[in-house]
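The chain below stands alone and is given in structure tokens; this is the form predicted on its own.
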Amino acid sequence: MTQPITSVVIVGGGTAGWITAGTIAAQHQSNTDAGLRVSLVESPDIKPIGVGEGTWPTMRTTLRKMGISETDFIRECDVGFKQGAKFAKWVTGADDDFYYHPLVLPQGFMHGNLAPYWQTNGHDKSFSAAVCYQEALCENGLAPKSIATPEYEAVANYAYHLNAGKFSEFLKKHCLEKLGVNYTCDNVTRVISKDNGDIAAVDTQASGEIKGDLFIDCTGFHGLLIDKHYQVPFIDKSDVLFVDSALAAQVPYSSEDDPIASHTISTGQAAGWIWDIGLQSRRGVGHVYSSRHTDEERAAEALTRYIAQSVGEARAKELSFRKIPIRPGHRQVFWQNNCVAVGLSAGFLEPLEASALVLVELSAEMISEQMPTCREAMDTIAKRFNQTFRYRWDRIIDFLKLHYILTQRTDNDFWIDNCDPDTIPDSLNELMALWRYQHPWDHDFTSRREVFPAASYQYVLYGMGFKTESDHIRLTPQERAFAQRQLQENDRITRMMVSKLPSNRALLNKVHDYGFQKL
């Protein structure tokens, strides 16, 4: 129990694994003869799932920490740009519905809160356009910095959408040839327990017993330690996300000089919603939808008409769809004795906010940031992982279940359905009793490091028409004047970048051509 944690196995590739390998070894030198040993065995027969690709801003800061190149990545893994997400026709399913959840803050938000001012003084504008510039970059197809922006860094927040096989082979390269993480492609034939039930090592089909002190599942929807060996119960969220079913599609463009948008382009369809997402060579779309108010066969043809209008109609028809399944929900715990679950063996929801990547980011990042010393440690760092990570969850799932509740759709009963009160978690119900008299903000949450801070539900709650009831608000002349401050210099920032900026398109290619300054 005190002997100290030398060793760390992942089972598992794809990207959840490449990333939790890079982080940790990077963290803990395995590099060198005094660091971690860091190994991943991966099977040659299994393929991962390879459609998730959208990131959050964290991303930037998980490669950067990696000691990869922001050029690199951008050459190599068909990377583009994205500043936050553009949701059309979830409210009324009009033509000219749509709202913005960008990626930069409110004008001043460390500062004071803006949307009391906003609702209770008129506006001519969306809520995000009002407080935030970065919707009219997104509208006219900006990138979120120039070629003279060292690597990233930002003049706008940004992530990315990035091409999924060929970033977990990027990963790889890097891991394996910079980072020191030990390979073996095998297949994995079984779990060979210590007597306290903890993982002692796993046999392997062709080299044999692979030995570790904390064994990380990134087999994905297999689970092969959480799942098949620990049988740590699953909690199915379908009660309150309905979505069960993807398909997906790859968009090629009509020219080398086509617009890519620099945002996701979420469009609400009769019984779910398709994605957009522009990469440099191509366009990564596809319906999810939900199998109990829809079947596959109508949600082809949304997904055919859908892609029609930018590509044709019988260009469209020529593109084959790939099928995913979506169970929502998650592990009961994630970390079990000496096994943590990360990326999709821990669980799984609708990709509506990206919310994939970011867990395994936070995942790895706390396991190397709070890696055991040794056995003893390990149960308080493993509770401590389950608390905080159910919070995640938890939490996503009601950010998820935000975007349907507030729809004014009755065109088919999943829009319906959606608003069912039993359908809301109490914990999103208790929420938006609360916004019903006084707006978002920090305060009304409790963890330090929220998944989505108060900005992000002012983004959808504005931007779906919510109102707070504004009678009993009253503010001061000083907030009143910081208000207005703020306002009119977001219209300023507005005008400069909008005027400044490169397109999206334009920066990727200067990116290939010459690279960003290194930091």
Contents of the next structure:
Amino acid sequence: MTQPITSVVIVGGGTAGWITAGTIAAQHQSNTDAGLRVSLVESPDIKPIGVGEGTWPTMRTTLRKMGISETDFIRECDVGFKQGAKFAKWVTGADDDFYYHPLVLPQGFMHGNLAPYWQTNGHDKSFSAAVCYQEALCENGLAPKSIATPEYEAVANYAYHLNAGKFSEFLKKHCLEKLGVNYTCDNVTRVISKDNGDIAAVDTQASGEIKGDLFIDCTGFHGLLIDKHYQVPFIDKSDVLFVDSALAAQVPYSSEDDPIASHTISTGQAAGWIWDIGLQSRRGVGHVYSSRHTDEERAAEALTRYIAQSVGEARAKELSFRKIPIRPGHRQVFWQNNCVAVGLSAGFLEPLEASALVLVELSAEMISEQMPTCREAMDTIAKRFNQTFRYRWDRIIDFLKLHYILTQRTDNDFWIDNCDPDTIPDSLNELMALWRYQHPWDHDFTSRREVFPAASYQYVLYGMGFKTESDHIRLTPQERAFAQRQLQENDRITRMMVSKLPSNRALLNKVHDYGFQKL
Amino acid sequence: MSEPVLLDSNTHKNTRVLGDARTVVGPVSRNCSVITQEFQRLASHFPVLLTKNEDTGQFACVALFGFDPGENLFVEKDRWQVGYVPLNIRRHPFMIGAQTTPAGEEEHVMLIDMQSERISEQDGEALFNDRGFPTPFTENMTSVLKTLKDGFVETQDFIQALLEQEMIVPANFEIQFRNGERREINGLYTISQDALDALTPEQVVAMHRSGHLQAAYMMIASLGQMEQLIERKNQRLGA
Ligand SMILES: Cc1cc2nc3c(=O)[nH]c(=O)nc-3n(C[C@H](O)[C@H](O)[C@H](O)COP(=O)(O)OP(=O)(O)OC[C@H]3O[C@@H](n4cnc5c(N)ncnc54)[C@H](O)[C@@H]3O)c2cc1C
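Mind sharing the form predicted together with the partner chain? What's above is the form predicted on its own.
Expanding to the full complex; the earlier chain stays at the top.
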């Protein structure tokens, strides 16, 4: 007799837990009698980690599929718009050193590669400014859309900056009130196993056993099921990505109409980098660093200095920092028996490209879309899930490492060690060898649903001044004409958008006053 | 920018207003906000649609006069050449303002735009008689403004009901004028006939009672005026 999957139990109520619960419950109609039963249990004593403020554009689809109104989300989670990242002081460390990784693809990207033409002809502008209008929007503090643009639709592709604590609360409310998720607030104390090693139930302090057919471990760094119970090995990546500590701060604006940056600013430091994220009511600023290359005291000084630039020394010194240890790496497998790890329990890498929440969304989506109908079908799906996500983690590691290996900074061993070939994954070394002679393009990335498209690699490589040798590049007259047209088109669109779009703060204020329409 | 001022029998005892409801003042626009109470009369002359206020993203009902910004195909030689002129145009040079009373309550007041081309000291309609009372012209204008004020509230209710029942759909037009010129018109919305057809009997009754059903059908029917509007444009193009 087959064992149908009728009930999913999620342990943990941070953003990972609620995104997973909401995604599965919405697709499988858990608010109807016939729907899949989705339950979530979270500890009253262990608070969610409360950081993780930068997202990907995928979040728009994730929220829409859950039936959430974008206006409510923006109003209640202190949300700001995010149009990509500005990397400052990553190449030379000089004050004028910066490049952008925008969210909009290069002009005409679906039809042709602009990098070869830009490299041989277009050098009066940075790569991202030449091929994409978004850098100009960010530099001018502009929003990615107007109040007349329907909810979730974009004029310029965008993601969000959000308050992580408010976001979990907001999702929880929606999951419980609208999506029919069952909720228990209690500590999970014990795992009850079946003979085949599957989890039959989790036991709680006061609410008894919670039975289920599929268990999702969203307990963050605690890894209650995947680590403590199954003891799935952790693959440590600190030999590739050195960042292992974070200091996080919340910085108030000086006045109610201070501009709000519509991109994440990531500024290189002696032994790490500082993130700077603009929410509506405050900024989230933090320093991630390598404890092998600096210590907490010096990192805190660097963070204070950075914050002082915008709010003055006196106010910067009043702020308290929260220390969060980070262990870069991921599980050897994510889906073991009838248990999947999603979120920090699956692994974590420095938040350089906000890749944590997007992995949560992608995991939740794949679990939900490929939800096994019965236990007998599960192992095949688990295997596929593990392959898919192992591939994704590996590509993310390559892409994060790419940000370090082209630096010219030598002011600290952190940067020098990062360029040591022994610390660079073979897969990245191989791509770099190719890109020395050929510009990155789609065929370099073979997987369906690649996390970072070739465009992202182009933005980082050419943003950091990488040279693909142009000796053997032969552009046909058609390719040249195509590229010229795209660059002109980009100029035109840039001018039009800069003149039309409102400032980021102005749009956020309007969302409060009027809200977006659904159409 | 003209700054409208409070209408006052003393300040404006010598002020007169030139022309009549068909006199065109200020920059011509391709549409104007309208209220549900005038849908029936509008529908026999103009397409009535929904559009978004650029500044707030909120929907408003509008009558359409042309295809390009600043194009009004019903105006010739500075006069409206059509059987019905929307109230929101006829009100000029007056408008409604809100002010707070000493008791802290909000009250509506009548404002006048003294920069309007229709303002004069010599000719035209007087606003107040010798004893300082409003003339019939002013009284008529007061009632137009009152109708508009109440009408905009009712129209918002109507729009809100349409939004709640998800009955609004984009109305994109692809027009070809007789001279061969093609035009895509975006940013307009109308009511979905399918959504109307799908209403339950209870919803139909509720919409009928609130007057929204009639307004909805008027709006859909007015789309027939689109052809007339294209024809007017063709004539202008000399095609
Ligand atoms: C410094 C830093 C910066 C980051 N920046 C970003 C970013 O910019 N973008 C991004 O996408 N991500 C970022 N992240 C990652 C992001 O914060 C996480 O991926 C995200 O918050 C998901 O966390 P989680 O839900 O997995 O874990 P948590 O938030 O830690 O939630 C764990 C949950 O498990 C529950 N729990 C634990 N033990 C038990 C038990 N025994 N019984 C019951 N419940 C239990 C807790 O109550 C809690 O609800 C950042 C992370 C760090 C550390």
